[in-house]
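Here's a solo chain for you in structure tokens, the form predicted alone.
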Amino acid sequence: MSSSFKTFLKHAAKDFHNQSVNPPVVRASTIIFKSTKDIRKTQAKAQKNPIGGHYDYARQGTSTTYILQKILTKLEESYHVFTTPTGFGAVFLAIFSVTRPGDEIIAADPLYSPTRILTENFLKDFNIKTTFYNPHDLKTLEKNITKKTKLIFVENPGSNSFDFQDLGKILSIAKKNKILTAMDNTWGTPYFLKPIKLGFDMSIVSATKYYSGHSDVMGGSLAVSKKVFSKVKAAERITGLRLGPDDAYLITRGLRTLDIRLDRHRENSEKVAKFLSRFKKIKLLYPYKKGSYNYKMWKKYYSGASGLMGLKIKCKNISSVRKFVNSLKLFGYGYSWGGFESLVLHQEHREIGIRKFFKLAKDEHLVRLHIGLEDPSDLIADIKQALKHLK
């Protein structure tokens, strides 16, 4: 019987073998076989069906990790999903799988800082060159394409800048030039956007964020099309980038409430955004302003918006911005996001993830907010009292 996305999330992990609604956590390193014939039989099955479920050694996974992969594959509407120990592990696996020395990558700018360091600096040692394009001017993307270009890497929306891109046009350019595509979809998750269904070859999500939802686990997922499956499978095998069973269990548990939490994050964020839009010295980096390019691109591809947003604050005195951030009582100060709690981060280091196409003036400061699951009226009241420090 077919079911809706929301119903599927609630029933996807049922373990029908022991009548438990939660799958067992299978921890293992060694897998015991009855005979040499038995292990050969398992290995033959694995070769015939490389997607998973047949293991001769636990580095390949256990039933706990396999259940999570099956759930995510259906959520992403992809050929398969690989799981990694961190979200950045999924980024690394995606890029490492399809590039070799002498190849070139074109990536969106701005970009998540570790991804930027990997593409711009680390890969140079392997003779892999990366160029960056303006997400609002795709001519800068086309201009950088050469015969050596193997991958277009998209982060949507852009890290810190929250730029939304014309994803369909990017895919059209990639298809015309026979270039593979990858997208970091952590902000939207497949609940609001399915990159593989749209036409991307790879879709990355940091499972640390909304998948888990409880700020207690690290993990990543890499959904792939059939076209790149064998390349990613080979890279996964050689790198050993696989998620452990305990983390897989926690992420599977979090997925049960993904839709409920994201709907609440969206509702709360809309109310906070409406409040913040009243202040002239704050430019809200969030898809709320109808008619703007970012709003149009968000509306064109997404079914909803999550809880992460940016504030570009015009203020001559940086100490005032720090006082604003430090006086927030319901917003924890820290990295990451996607959990149940509200967070704030002052992006004082302007060079991190903010490059050529997104610049701040000397009197502009970037603050990132993650709107959690608290009562939105309480969050607004907290922001209101803290805004008094901005002079």
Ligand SMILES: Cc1ncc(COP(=O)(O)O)c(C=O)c1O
Given for the second form:
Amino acid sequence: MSSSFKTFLKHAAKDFHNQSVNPPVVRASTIIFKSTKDIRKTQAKAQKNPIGGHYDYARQGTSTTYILQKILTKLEESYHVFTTPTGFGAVFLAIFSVTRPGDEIIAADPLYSPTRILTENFLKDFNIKTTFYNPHDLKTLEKNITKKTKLIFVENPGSNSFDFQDLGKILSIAKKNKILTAMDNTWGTPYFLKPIKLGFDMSIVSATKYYSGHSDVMGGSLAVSKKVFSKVKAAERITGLRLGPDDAYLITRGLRTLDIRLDRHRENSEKVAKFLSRFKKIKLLYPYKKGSYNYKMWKKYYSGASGLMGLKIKCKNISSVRKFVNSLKLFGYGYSWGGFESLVLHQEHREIGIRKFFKLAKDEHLVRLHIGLEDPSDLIADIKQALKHLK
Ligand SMILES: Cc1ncc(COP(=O)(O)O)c(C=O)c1O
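Next up, the form predicted in complex with this ligand in place of the form predicted alone?
Everything in the complex follows now, all chains and molecules, and the chain you saw is the first one.
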């Protein structure tokens, strides 16, 4: 990543207004105008330049959300970025913007489970059908294309499976068949990969994770190409899916250290991965094994890796896996990831679905680790003592 990008992140916010180092939090519903002429002037400006931050009502945003959108637009190298109250809001906005009854979506299998539920079940009631493809066999994607296919939805890497796909190939299939594309880039963030630059029409990031980085706010970002901008703008208007100013402020604050945190998450994860790779009972789901398909695909498109990894554990006794996760002292047990701290999650809560998706044998279990910013030798020592329970 170029040094100017790192510098930009430190100065961003100040560059978009010229009073304080940090952007002011502008909380508002009503915006007061001097006269009818004044409001008409603002509305005309908004019509002429819909990404210019000209608002007549604060559901459209305030200067705090506008500054965050400007920073993210630069980060993504996109035409525009919409910000939403959650990451999943950005997933929904992307799909809702470009699909209509009768259309079809093709999505990678597996997916983040709410995205799977949305596409496979919820949208069915609106006569939008989704088919799923094997991320390592793009012939299964091509086979699913029909005249009705509107959108290819990619999550890279796949939630829980950590499969990396040949993104360039997917894009050329989409281009050949004139199909729109969206990618959930929460794992890599535009610090490691810029989907819009690569050719995707839409790029989603859950700002709840690495953007904010402090596990104290939720948000989402949807970067778009010029081609889909108007459709997403219209959908945003009608759904009211917009981020509030306090959350925008916290995400802007988190972004200043995005590069530093991600570099450290990467360093720590490499050390933990090296340690874990010694255990025969554990198959590591992280791009570290040179020569593997996942490693090749990761290397081809990403300039780095974040701190989220999966462990496929071979163990007859599920209570041993529970003991392993419960005896970790430095890893909090809970959902989400991308904050400064280490987390663990045993995917037994959705055991049936997960077993089916991943074709897990009865003696195989999935555990997810988020490697935080603690001293990596402490994390390794903690994992080492907990592994004693894995019988
Ligand atoms: C890959 C991925 N996409 C989207 C989301 C949704 O983000 P949020 O929790 O901010 O709604 C998550 C949340 O865990 C995720 O892991």
